[in-house]
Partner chain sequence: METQKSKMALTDASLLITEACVKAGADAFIGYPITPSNKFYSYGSLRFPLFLAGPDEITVLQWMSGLSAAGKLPVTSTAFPGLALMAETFNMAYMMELPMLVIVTQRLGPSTGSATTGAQGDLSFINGLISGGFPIPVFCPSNFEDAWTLAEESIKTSVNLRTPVILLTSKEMVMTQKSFDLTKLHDIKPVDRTPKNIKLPYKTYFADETLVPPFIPVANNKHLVRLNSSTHDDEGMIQKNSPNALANTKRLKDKIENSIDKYLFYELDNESTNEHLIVTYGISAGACRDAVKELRKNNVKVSLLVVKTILPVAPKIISIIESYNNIYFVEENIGGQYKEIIFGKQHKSNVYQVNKMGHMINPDDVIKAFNL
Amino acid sequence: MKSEILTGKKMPFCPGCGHGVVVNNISKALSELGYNPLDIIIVSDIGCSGLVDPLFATHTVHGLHGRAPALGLGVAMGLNDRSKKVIVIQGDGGATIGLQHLLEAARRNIDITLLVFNNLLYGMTGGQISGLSTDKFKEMRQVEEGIPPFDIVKLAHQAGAMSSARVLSPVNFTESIKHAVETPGFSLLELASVCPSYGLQKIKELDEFSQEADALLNNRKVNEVNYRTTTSLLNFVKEIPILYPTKIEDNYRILLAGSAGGGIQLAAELLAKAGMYAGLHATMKGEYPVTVGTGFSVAEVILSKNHINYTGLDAPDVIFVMTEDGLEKVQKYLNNGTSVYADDIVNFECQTKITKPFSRKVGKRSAILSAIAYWIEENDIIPINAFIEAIKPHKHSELLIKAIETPI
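Can I get the structure for only this chain, the form predicted alone?
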């Protein structure tokens, strides 16, 4: 027995909104086609149409305004399972904002179905007109005279969609949705909807104010459908063998702070890799300004004997401070319970601080590596050889290893 496509939750739309009618017809169409909820991936974005997520008992993905077709394309290419179906839902506003994403999905002819809920306006932000608002609808509002709307059905067809159509009457919604979903490759279906708050209030007005319902536009041949799937990036990652034992029984939360160009991100990556060579689970993430080449550079590393379920560092066990830029970013974490290793060019008060001339000994770019090596050897965290092993593949490995072997 097949599960219900809808969750049964109350519709979030305004009373009389046509989106609820569309949602019910989607559910009916999928049920009649024999889909189980988990055979379907609904991808939506911002707008009244994007409120559908909790209504469906399917997989759902919610993205940025206009970007749903791009997300849907990525999901479909990553599935590698033709028994699943990706259905993208957008409003006319989202279709306008993300028009290039829509056309690209049609051009590639990826196997997804795009349903455009067209109520002729931006309903979530006050009823502004969209690129799909018709001349007659704009004339009624006395706005944007003489600027024609996009014909999303014809544009999708010209871009290469397998099929595209516009349906005005809810009586025809279910069968039209079934056809679109069953169509291999990219299909677009524009469904007319009323917006009682800002637009049309009666379904019978749809014929008068919508673009004319086109006959179904078919394109290409079935054998031209693009079923190409992506290859997981994990397939290209070489397994890191466990080469060295470690005495760590719990976990270490490590915060590295310096300036752009100071090798902070590289050091964090190498430290995480060294942990894996020692048989530990490891995570690494970085933070730096959009200018990249100037300002602070901060990285977080967790080394753990156990699986890491949360990568945040609310309370670091050890902090490395290499510059004033870095100090400013991690100042709030400095306390008596945290070990702090600092370059002697940075002046600040901290009872648990250990200060060494890292940059004066090995230079600013290698100072953080020197500090990490000093910490590893002083505390017997992991074998220093694990750190060296992580450095070996780097193109400047000789210089980097020399830096960590320089006595401090």
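Let's see the other form, the form predicted in complex with its partner chain, since the form predicted alone is already up.
One chain, no partners, no other molecules: that is all that follows.
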């Protein structure tokens, strides 16, 4: 029978399939709740339950196997409009492959309704068992797997669903669907269905082969997404004017090597900015283990009179070695005539190294700044004031400037 919610198209299901019963009950429930079809968005999954789209006169979105709860949640978050109702339909196979999406939707508790048509099997592909197939059903099918089904009603409840229920008798479908749709937040309703082609033939078998009927409630805040007003990221990008001269006519490639927590990355950034205050182009990039809080920390800085196209650093002009961790990473560049400035806590042979007690004078965290300052003053590459200018905006600038002004 055609209703406002349905298009009146012929059901695409096998004769006797339980899914048609569920579809008619959805239509009845939505009609009784007074919904306009264009206020409903049916989001369907893959499988026999995913054939419902043409039946509904509502908006429809037909997605992927198991992903419909995530897709429906995305639609609801995009609309952010409680006058619109997203109803997601999937089968027990979809609930199995996409269990994470079901749990995530329950956890988020955004206002959507998930209807799971559970016929205990994959009907579209030949009747294979699903993660929701019960032991008893599998015995009947002579599949002795010995692994119990997921109880998605309890799982959804535990994940935070406002309402989650399993209904076995079609006489209760309409009222159960109405309750699920009216419940604000995430509601899950598992509806028992027969599959005459591969599974249960009769509705009266549902009680025997299904998990028990259940109905669970949580009392939680219904979540909505927050669309904010933000400001341009460029507002946080500080302009660096040219304030100082430089003696660099070509380019200078600098390698800083130390350990995590030793301020290597910060020092590299400050050095790059110092170069810019002296009118140079600069690049800075860091390298460190994926576990950023331990192990080596290496940074590359290029200062150049000209625009920098290639940002790699193959042959450094100067290397700072602050710790054993750092030494290991830059070993291949040593003894090539490259200038090396090293903390005296690091023991290694290198004919071109200058060793100073940087960390013992200013502490491990500031040692690299002290070493850079020593190098700048010794070589007159850029004015030391350019380096101080770069440090000034830092929240611990006084401490950092004190470190570079400490005589070594």
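Residue numbers count along the first chain shown, from 1. Rigid core here is just the name for the largest C-alpha set that superposes within 1.5 Å across the two forms. The model shown is predicted, which means the values in this text are computed figures rather than measured ones.
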Aligning on the rigid core, do we see the C-alpha of Ile264 shift 2 angstroms or more between the two forms?
yes
Is_shifted Lys392 between the two forms (CA, 2 Å cut-off, rigid core):
yes
Determine, after fitting the two forms on their core, whether Gly72 shows a C-alpha shift of 2 Å or more between the two forms.
no
Following alignment on the rigid core, what Cα displacement (Å) is computed for Gln351 between the two forms?
63.2
